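Take a look at this one chain, the form predicted alone, written out in C-alpha cells.
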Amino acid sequence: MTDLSTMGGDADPKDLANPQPLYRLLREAGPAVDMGPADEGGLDSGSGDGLVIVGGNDDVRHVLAHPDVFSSGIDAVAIGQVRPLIPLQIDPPQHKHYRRLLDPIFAPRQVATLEDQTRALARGLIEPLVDQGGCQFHSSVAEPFPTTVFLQLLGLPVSRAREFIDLKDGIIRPPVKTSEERVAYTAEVGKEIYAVLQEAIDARMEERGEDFISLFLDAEVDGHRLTNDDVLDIGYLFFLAGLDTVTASLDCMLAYLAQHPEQRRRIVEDSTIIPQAIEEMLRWETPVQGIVRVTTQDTEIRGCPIAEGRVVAVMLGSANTDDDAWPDAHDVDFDRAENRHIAFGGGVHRCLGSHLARMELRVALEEWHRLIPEYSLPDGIELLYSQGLRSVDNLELVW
C-alpha cells in the first residue's frame, strides 16, 4: 500500500522502484502538501518546519519560474556548502551574469567536439565485457564513464576517482537518520571537497591546463575576473553534478531496458531512436526526483497557502508523469511526439549541463547496445533504488 508519508522519510523498496504511483498520490493530495515537521533525511533541507511539497506538472513549472518567491538560494539545501554555490544557488538579477559565462562552455556545439572522445572511453569500458556473460553495470559502466569524462573536464586526477566518488556520496547519500545528522555530515564531507578543489586551483595557477579549472580561473563576469571562492563554488556544484546525474540516468535507463525486452529490442534494431528513447525515459524515470526552493514570502499555490521562509520540494518525476499534463501518460512511448520534460529543471535555474548528459547518454547507449544487444536481469534479482536521487547499484546483467 502506498502511504503518502514516505516522501518525506524512508520509503518502501517498492516505491521507490515504482514511484509513479506515490507520485499520483501527492498531485490526488492537493496542489501543496505540507507535511509537517521532518525528522528523516530525504529531500528535508534542515528546516525544522518540514516541506511542502508540489506535485502537479503547472504547480511544479509555476515555482520554478518564480525565483523571486521561491528562491533557490543557500537556503533552499544544506550539501556542505559555506556559500551559494554558482549558478544554481545565485538566484536573478545575478544569476544570468554567471550564465552568461558558463552556458557557451556547454552548448551543443561545444559538446559535440568532446564525442570521439567520450565514445572511445564508452567502447573501452564496454568492449571488455562482451565474453563476460554479464557484469554489474553500476560499477563495470555507470559510475566509471560519466565520472571519468568528468573528471577529465573539469581537471581533477581519473586516478582519485574512486574517492572522489566516495566524497560526492557522502554529501548526496549520506549515512545518517535526521535532518541535524545530514548537516553535521555533509559539512564536514564539504570541508574535504573543498579541499581538493582548492589543490586543484592551486596548481592551475602554476600552470594553466585545458580542463574548466583553468578556464574559470582565465574568466571574467561583467568586467571582473573571478575570485578563487567564486571557483571553488563552480567547482563544488560541478564536482557534485557532474559526478552523480549521469550515472543516476544511465542506471535507471539500463534498468528499465533490461525489464523490458519489447523496448530493449526497438533500440537494438533502429539506433536511430535511442535520443526519442532517452527523453521518454527521463520523463518516466526521472532520476533528479525533487528540488529544493525557499520562499522569500508569504505566498500560495493554487489557494493552498505557504508562509515564508519555508522549503518547497517540487517533484519534477511527478510532474513528468502528471495524467493532466501529458497524453498517455503512464505509458512508456519512444515514438512520443512531444516531450517537454523537465526533468533537467526549469526556468532560469534548469540544467546547465543537459547537453553535455544527453551526448554521454546517447553514447553510451549506442556503445552498449552496439556491442551488447541481447541482456537481461539474473533470475530472482530485486533491484534497490536510492532514495532521493534514483540509482540503481545493484544492477546485475546477464547475456
Given for the second form:
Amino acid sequence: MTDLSTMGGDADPKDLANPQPLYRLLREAGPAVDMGPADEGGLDSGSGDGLVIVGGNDDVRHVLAHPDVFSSGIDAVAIGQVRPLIPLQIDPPQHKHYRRLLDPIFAPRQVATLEDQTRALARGLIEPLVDQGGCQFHSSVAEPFPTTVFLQLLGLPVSRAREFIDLKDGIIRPPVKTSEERVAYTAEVGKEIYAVLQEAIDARMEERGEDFISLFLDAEVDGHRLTNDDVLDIGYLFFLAGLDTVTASLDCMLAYLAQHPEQRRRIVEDSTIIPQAIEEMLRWETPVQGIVRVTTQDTEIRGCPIAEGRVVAVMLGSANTDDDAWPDAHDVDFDRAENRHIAFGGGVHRCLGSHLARMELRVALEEWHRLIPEYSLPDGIELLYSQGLRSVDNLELVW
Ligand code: HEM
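Please show me the structure of the same protein in the form predicted together with protoporphyrin IX containing FE (HEM), now that we have looked at it in the form predicted alone.
Whole complex next, starting from this chain.
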C-alpha cells in the first residue's frame, strides 16, 4: 500500500519510479496537507516545523501566482547558499530586473544558434555506443551531454566536469539523514562552488571570453553594473539548475521509452512527433517533482489554514497528473491536443532555461533514436530514481 509519508522521507523505489498514485493520494488527503514536525514523524522541511504539501492543479497554480504570500526567498530552501540565489530567491518587484537581463540570453532565437554544436556533441557521445550493444545511459549520455553544453555556456572548464557534477550532487543529493546534517554538509559543498565560480570570475576580470560570466561582468541592471556577489549568486543557481535538470529529464524519458516500446516506435517512425512527446513526458514524469515556498503571512488554501513562516512544498508532478484538471490525466498521449503542464514551474519564477532545455532534449532524442532505435531495459533490473529531481543513476539500456 502506498504510504503518503514517503512523499519526502525514505521512499520505496517503486513509489519513486511511479509517483503518480502517490500524488493522487496526496490530493485526496486535502488541498494543503500539514505533515507536522519532522521529529514527530512528519517530513523534514529544514525549518523544524515540517512541510505543508500542496498537490492540486488549481492550488499549485494559486501558490505560484502569489509570490507576495508564498515567497521563494532564501528561507524556503537551504542549498549551501550564503545569499539569495538570483533570480530564484528574489521576490518581485526586484525579480523582474534580473529577468529582464537574463531572458534575452535564453530566448529561442539565441538558443537556436547553439543547435548545430549541441547536435554534434550528442552525435559524438552516442555514435561510439552503437556497436556496444548496451550502455549505462545516465553516465554515458544523460550526464555528459547537458553538462558539457552548460559548462561551455557559463565559461567553466569542461575538463573539470566530473568535479562539478560531484559538487552539484553534493547539494542536490547530499549523503545525510537529518536536516542539521544537510545544512552543515551543503554549507561546505557550497563554499567549494563559490570558490570555483570566483576562480572563473577572476579569470574573466583579467580577460573576457565568449561566455555568460563575461557577459554578466559587463551587464547592467537598472543602470548599475552587477557586483561580484551578484555574478556569484547567478552563477551558483545556474550551476545547480543547468547541471541537473536536463540530465534528470533525459533519464526519465529514456527509462519511460525503454519500458513502452509502442511509444518508442512512434518516435522512431516519425521523428517530427518528438517535440510533442517531450512535452507529454515532461508532464507525466515531471522530473522536478516539487518546489518550495515559504509563507510571508497567515493564509489558507481552499479553507486549509497555513501559518506564516511555514515551508510549503508545491508538487508540480501532482498538478500535472491531477484527474480534475486533465482529460485522461493518467494516459500518456503524445497526441494530446493541449498540454499546458507546469514541469518548468509557473508564475514569475517559471524556468529561465526552458527553451535551452527543450532544444537539448529534442536534439538528444532525435540523435539517439536515429542511431539506436531499438533498445530496452535488461531483464530484472529495478530502476532507482532519486527523489525530488528524478534522475536514474542505474539506467542501463541494451540493444
Ligand atoms: C528539463 C529541464 C528543466 C526543468 C524541468 C526545469 C525546471 C524548473 C522549474 C520547475 C523551475 C521553477 C523553480 C521555482 O519556481 O522554485 C525552474 C526555474 C529556473 N530554471 Fe529551470 N529547468 C530545466 C532546465 C533549466 C536549464 C537548462 C537552466 C539553465 C540556466 C535553468 C535555469 C533556471 C533558472 C535560472 C530558474 C529560476 C528562474 C527565476 O527564478 O526567475 N533551468 N526550472
